[in-house]
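Take a look at this single chain in structure tokens; it is the form predicted on its own.
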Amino acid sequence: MRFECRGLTFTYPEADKPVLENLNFSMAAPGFNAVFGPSGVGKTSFARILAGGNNGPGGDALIYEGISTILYSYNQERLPGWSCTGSHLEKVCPPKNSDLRKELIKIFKVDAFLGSRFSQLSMGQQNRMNLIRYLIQDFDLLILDESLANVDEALRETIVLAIKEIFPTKLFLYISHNLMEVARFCKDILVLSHPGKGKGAVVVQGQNYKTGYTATPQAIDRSMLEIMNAV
């Protein structure tokens, strides 16, 4: 299972310059990969193009092998408010994933909010609840676009490590502004810079820590430096 970009260039209608220019790289499952770069560099644009598949704006520049279902979750995405969040999760969860739903609810620490409506939750609670509804569905590639924003650092680490452990064969693309987090927990990190810098797509290797890891500060510093040099 993998996807590849071959010369991906994208320009918004009416824009003078492309937001993405001549991206060439590939990423393969399994793994927790990332997209990193400064604000406005095109991370979300890339995520949406990737989620669109071959029939989207990426067209023939995107090649997918073994990937038929791509899901895209993003920060501040909202659930319908006509029922409590627990009922909504039950409705979208395939019966075979009922135990998985219960496990994720416990790990994400949202048990106490299942009887609340989505609008009653804090931003961090909303993001956690929203991400669960994607994880309980069938997917090959799941894009997490700042999906854990507003979640405290300790719980965010618990969630990332749990996802890697529960879904060992899946492919994830994690979009975050948190340099340390990306360097520690991701395998391949696509670093985007503004078009015109002539750097293209640079893929840096992260530390890819898993549950029970022992941090190596020197290795993390090396990955962070490589990422910053690639921006």
The other form holds:
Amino acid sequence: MRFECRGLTFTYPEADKPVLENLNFSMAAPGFNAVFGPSGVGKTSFARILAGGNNGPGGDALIYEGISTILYSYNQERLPGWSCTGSHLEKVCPPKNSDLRKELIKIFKVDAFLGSRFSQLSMGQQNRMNLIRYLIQDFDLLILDESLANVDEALRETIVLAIKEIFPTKLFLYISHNLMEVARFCKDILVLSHPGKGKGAVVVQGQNYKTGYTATPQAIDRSMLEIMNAV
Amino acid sequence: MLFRRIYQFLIVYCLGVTGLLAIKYGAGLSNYVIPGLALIFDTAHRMLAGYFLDVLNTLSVTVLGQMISIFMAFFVGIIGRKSSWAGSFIKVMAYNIQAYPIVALAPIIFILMGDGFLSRLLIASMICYFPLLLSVLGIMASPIKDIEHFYIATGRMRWQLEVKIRAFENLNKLTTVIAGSSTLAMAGTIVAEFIAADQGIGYSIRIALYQSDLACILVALFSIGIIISVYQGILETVGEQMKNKWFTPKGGDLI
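Next, report the structure of the form predicted in complex with the partner chain; the form predicted on its own has already been given.
Complete assembly follows, chain above in first position.
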């Protein structure tokens, strides 16, 4: 299970310059990979193009092998407000994933507000609730675009490690501005820089920590430095 | 909500009558041109009960006409919400037809269908249909991307869910438009009765007009105003209750 970008260039219809220019790289499953880059570099555009599959704006430049279901979650999504979040989760959960839903509810620490409406939750709680409903779906590739924004660092670490443990065969693409987090927990990190810099896309290896890891500060520093140099 | 509507109407009505009386006494006009307070009270005493029944008759047609127009507006709005050829065609049609004054078509309706209930009903529903349709079309054709994305991506989106999401997110707009359209429906019915009908408050106003009896017209306006205020107040209260029922948490804790 892998996907590959061959010379992906994308320009918005109204724009005169491309947002993505000649991206060439590949990523293989399983793994928790990342897309990193400064604001406005085109991370979200890239994620949306990727989620569109090869029928979307990416067209022939995207090659998927063994990936049929791609889901894209982002941090401003909302659940409908006419009933409580717990009820929404139940409704969208395939019956076979019912146990998974219960497990994720515990890990994500959302059980206390399953009876509340989405609009009553804080942004971090909303993001966790939203991510759970994606994780209980069937997918091959899940793109998480700032999906854990506004969640405190300790819980975010618990969640990322749990996702890696619960979904060992799936491919994840994590979009975050948190350099340290990306360097610690991700396997392949696609670093995007602004088009025209002549750098293209660079894939840097992260530390890919799993549950029970022992941190090696020098290795993390090295990964972070590599990422910063690639931007 | 209900009482606010009524007292707001009473303030406006009293200001209007005061203005008329100021003109009467300022210009020294006779009771024949502008009736005095005593004549207005005397007319009210004689005619108010009958006019109330007439207004209720008009209101029954109004309510039915409004229900038909709401149903039609949602039906067409739901069909026309897609950016397909059919959806675009419906939208263009709706935007262009609403520019035409529907009241101007009333004589055609009366020639073809004659006086009576059906003509009144048709005009009432047509008058409030287009403003409603434009609002419903606008609401139904605007995706709520932050909510709909998940359902589209996971293949769960059905037209019923799409309509439910968009209606829920725009409930305030919808209730305001529906309450506001009641005035239009009432106006449509009164116009229909005024042009050609033998029932309703519009017909009574026409008789008063032929008799040049301004006191009767003022009393008729009072009864129309009171009843339409009550009706609008009820619609707004129902809308408010619907919002509360949908928006208020059931049992959950406030985080």
